[in-house]
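A single chain comes next, written as structure tokens; it is the form predicted alone.
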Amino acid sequence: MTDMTTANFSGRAVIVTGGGTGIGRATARTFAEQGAQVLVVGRTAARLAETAADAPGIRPLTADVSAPGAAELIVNTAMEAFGRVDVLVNNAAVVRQTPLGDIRREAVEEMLAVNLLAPMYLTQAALPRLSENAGVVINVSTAIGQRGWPIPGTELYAALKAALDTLTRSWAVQLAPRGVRVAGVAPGPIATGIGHHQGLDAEQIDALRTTLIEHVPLGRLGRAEEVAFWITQLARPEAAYTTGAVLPVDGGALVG
């Protein structure tokens, strides 16, 4: 049997959006430190570069997933650099505090074309070139999206990634022929860049890690490397039985 500890990604090329923080960050590391050649996709230069530092399977990417055409450049810079594409991590996402009563078009736009539109698209443009029989979808959504959540204001970004969900299991099924995998990684809340994506201060956010940590069993938040075993270890020829699955990484807040 294969050797869990010594299987790796080696020859296989992978495409991760949203890496230059966090969880894409520690995501594209995590493939690249197990052999990977990865794109990882960002808006901002000088996050790639960091995540790139040091990891020279890591190509970086400046772009925008939700950009008109982007999921074509993003694709075909990956077929340029290393001629396949294995599998493709739809992290990139973006929250904004939309409570209702005050849900602002701009906002409602903004998260709709990042947090569900970019990964569809993208799907679609990497469908043709991924790897018969071993292509590998994984979507990044949220246990928040599973269940009610008190705190408000997050319900639309939980609402698309629950969207994003429902896709992951119509895909695992339409795909399933042709042997492509697609699955799912639900976070829970991750200490990594938490509330700065949300326009908080400092005060608001340390308020929000205080009542978020209430809503785990397990007492603490989330590392983002906690979330990336768990991204890559679903992309593993040895999980090749396992699709249309969404795997809970969140402390177990879906339960508590």
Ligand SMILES: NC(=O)c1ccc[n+]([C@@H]2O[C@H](COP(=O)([O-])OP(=O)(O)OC[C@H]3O[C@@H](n4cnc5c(N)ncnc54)[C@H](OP(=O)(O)O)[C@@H]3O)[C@@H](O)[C@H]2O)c1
Second form
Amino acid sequence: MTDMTTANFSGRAVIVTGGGTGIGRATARTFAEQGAQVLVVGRTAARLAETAADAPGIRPLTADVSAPGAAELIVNTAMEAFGRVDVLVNNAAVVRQTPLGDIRREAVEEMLAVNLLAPMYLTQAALPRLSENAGVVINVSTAIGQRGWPIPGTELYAALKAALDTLTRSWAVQLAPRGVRVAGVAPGPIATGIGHHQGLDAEQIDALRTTLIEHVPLGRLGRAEEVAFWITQLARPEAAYTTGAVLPVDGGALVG
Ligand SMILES: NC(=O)c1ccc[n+]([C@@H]2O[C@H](COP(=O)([O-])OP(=O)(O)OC[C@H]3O[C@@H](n4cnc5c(N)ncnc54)[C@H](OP(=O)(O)O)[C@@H]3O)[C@@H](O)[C@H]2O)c1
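Now that we've seen the form predicted alone, could you pull up the form predicted in complex with the ligand?
So here's everything in the complex, that chain up top.
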């Protein structure tokens, strides 16, 4: 009898950007545990090496997804290593504070380049390969992109994720005839990512954590593995009738 826990992605090749930490690391490991070969991409070699440790199916690629030519480099590296690309997970992102009154150009440009333009170019570069294999693109969004948010500072981050959701829906429609599915997950507050908000001190991060939990009906932060679970589920062949959806994985934050 086939072991379904390891057979789902056997023979499949997956790219996960931002695979050195948090949700990306959990996603890469979940795919690898289910038989996939995974290319993890990030800027910090040591983090990627930790993701790949004890996981023979995971290969690291140190690259800045927003650099010119990065999209082609990533897809070419996956093709050289695995000979195919079946799943692309656009997960790498940065959070920069941009409250009205203190919107700085470099913060805006960095978030635009990493959070929106890089997924666009990478999807474009991967598309010919994905089309060959009835492939899947999963864009990692955020629950706060789908509602108004009272805390100043992350609204541009949220707006760029909302733009990514729009691409998810339109690409899903446009790529359906080519057999490529496109979906998203919209995490609520996940424990691993809270400390990554640049520009906040420890006290502000504590306050943010408390406020975030107040917005979550389930009353806790999520775990990276709980997001990775749905990313891999959406990529499975059994999810073949799902495209264009952006799934909240947020403890009920959107409906609460
Ligand atoms: N944690 C949350 O509460 C939460 C909630 C909603 C949505 N999300 C989304 O979930 C995704 C993962 O976030 P996370 O929580 O796991 O945070 P994270 O640990 O900060 O992960 C982001 C990853 O992206 C990589 N990265 C950043 N800029 C990059 C670049 N220019 N090129 C290549 N890699 C880059 C980082 O590695 P290097 O710095 O080493 O490059 C890091 O591994 C993001 O899309 C985020 O917006 C998170």
